[in-house]
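The form predicted on its own is given below as one chain in structure tokens.
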Amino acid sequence: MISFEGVQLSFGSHQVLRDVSFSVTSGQMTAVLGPSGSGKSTILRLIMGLIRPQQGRVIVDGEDVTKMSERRLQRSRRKMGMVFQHNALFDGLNVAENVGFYPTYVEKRPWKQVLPEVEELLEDLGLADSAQKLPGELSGGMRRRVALARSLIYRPKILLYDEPTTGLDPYMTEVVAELIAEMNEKYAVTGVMVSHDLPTVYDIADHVVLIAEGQATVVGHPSELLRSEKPEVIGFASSWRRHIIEYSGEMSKEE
């Protein structure tokens, strides 16, 4: 579905990736981590086609989007929905407005046309009491929900997710993470998740992508996270392998 071919980007001096090249298996998720300034969140930006490699390509559903022409990246961008770490909604747009707004302001459908889409939307998504609530009136993990809606009414092929858990209580990132999954799966989509969220990644990831110094590194299953080898793994969840290992030996202790 996607796939990155020997990819080299600078920005001035700046050498962000260094020769990355890995797969995104069709209807799984892939996970994309590394460090903060690692450049994993240009990953996203490479594959919308906001910004073009100095080499390399980045094939999205068969096509080379570093070679297309804005018109067509248009049309190859509306295979793909995008939930920001931000969310993005608007703030004087309802709820079912928010979720509703593609279709409407942009494909120009009626809203009596659209209304039915957004509603079982909302229902799937546990939002459907909160309609009519702006933005302003919802806490942190119900926006991360709207944003999800929003992605999701135009059936796209690609999911790509920032940073979707952070900035939420242990609470709703557990929340936010099984309706990822549940989404994911009921409208057979492919994911893209960037994040540091080790134990998000390890729930709901199929594959899992180490982005560190530039490079990549396939990890493969997220449970190499716990036991991979290679020291770049080892170094990045070290704390994390060290808590579960911690947590592990206490729970036997209880037992």
The other form holds:
Amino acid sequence: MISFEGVQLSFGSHQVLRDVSFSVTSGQMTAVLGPSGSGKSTILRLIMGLIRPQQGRVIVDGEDVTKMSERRLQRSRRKMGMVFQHNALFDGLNVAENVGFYPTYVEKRPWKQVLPEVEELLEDLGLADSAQKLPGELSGGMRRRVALARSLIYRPKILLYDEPTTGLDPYMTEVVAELIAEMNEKYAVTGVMVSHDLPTVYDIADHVVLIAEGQATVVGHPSELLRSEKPEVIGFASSWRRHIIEYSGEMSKEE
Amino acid sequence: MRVITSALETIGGITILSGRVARMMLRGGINLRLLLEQMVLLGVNSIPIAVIVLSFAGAVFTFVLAEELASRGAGSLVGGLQLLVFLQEMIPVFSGIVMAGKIGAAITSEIGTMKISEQLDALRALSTDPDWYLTVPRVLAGIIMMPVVAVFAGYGSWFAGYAMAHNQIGLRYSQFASAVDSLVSMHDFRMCFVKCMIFGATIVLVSCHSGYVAQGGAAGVGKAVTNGVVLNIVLIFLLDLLVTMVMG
Ligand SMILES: Nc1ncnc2c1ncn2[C@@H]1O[C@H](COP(=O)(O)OP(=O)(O)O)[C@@H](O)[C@H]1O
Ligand SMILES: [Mg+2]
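Okay, that was the form predicted on its own. Show me the form predicted in complex with the partner chain next.
And the full complex, kicking off with our chain again.
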């Protein structure tokens, strides 16, 4: 569905991606892990065609998005949705207008027709009472769900999530993670989730790719995060592994 | 060297943006609702201040000239002279400066904030061209509304001038207006409107561009706003000279 082939990208003299190759299987949730600053958000922006690499190809649904004109990209983006790291909600528009943005301005449908769909989706996401509020009046968890709804409304085949649980309290983390898993199930989308929240990845991803030092390491199934002998994986997941081992040790003592 | 390259970059950027916006307008890529929203915003925000500023300017102009002209027996020329100078110069330039400070700064800070909070990327991710959604409606609103602002501001300056002349040298309204026909022609009105439309387009384009290139957090947006306003004020005077020379 999505594949990176020898992608290299620098900002000025700062090389972020050296040689990144991996692919994302249709219908699965792939997690992109890595330390902060390693280029995870950059990977999502490349898939969306928001930036272009210096070298390599990014194939999305059979087309290379790195060579497309902005106009063709606009069409290609209709099959993709992105939840930004800081939500990037339109702060001048209320919740309903944010969620109804795509049907109103891209599909150019009348608001009277769009509103019921917006309300239904807000209801589904537990935001029914917030339709008229501005993003600035919402809590972090609510904003995240509005950002999700803004993409879900046009049923994209591919959904990209940039650290969807970062900055949320433990309860909200679980709510949002469950929501993502549920929506992926319900709409049968291909998902790419950037994260450094290992428990969430463990719970909802089917496939894990690790980005570090400008390169991608394919980890495979999330359980490999605990078992893999690859040095990159051990390096990244060691503290979490230790934590789990201690935790399960305590659990068995209590029994 | 840095100053020159950044100036060239800015000019190049504004030129490219103008081209894209013009092409989009010609293709009919205009959303009426967004346009109306911007027209209302622009009118409501700038008409009152423009009227106040130009009323003071009209009063000062007459204050300086009225007694001088009256003492030479030419007191009735004052209204015509004022209108001539104000149409050619004062109304477009002062309205432009008010627009740059009020509307221009607001546009740059809005778009700059959208840039640094990734809202512009979110627009693109939602298959929406920021130029279509943000730039085109604002530029068109600037071109349409700037002459409207000028009409209100012009009436303000005219009546303020009359009030001052009446107070200083006791002119009646018909006397104040008596020299208009001989001193002011259609050409002066055309000049006023052409300048206003050009200033309107320029101010909005420059302000949008300053917002699009903002970077570096809230401080970066503040800097972008200052840069935009300063560039706009310089351009208003430069274009004022050019249009005056070209249109004679
Ligand atoms: N537009 C940009 N200009 C310059 N440097 C950038 C830009 N975007 C990202 N970077 C740099 O690229 C690196 C990777 O960024 P990012 O993909 O956001 O990392 P992550 O999401 O993994 O934390 C960082 O060092 C960041 O500073
Ligand atoms: Mg990131």
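Residue numbers count along the first chain shown, from 1. Rigid core (definition): largest C-alpha set, two forms, superposition within 1.5 Å. Source: prediction; values computed, not measured.
- Once the rigid core is used as the reference frame, the Cα position of residue 159 differs between the two forms by less than 2 Å.
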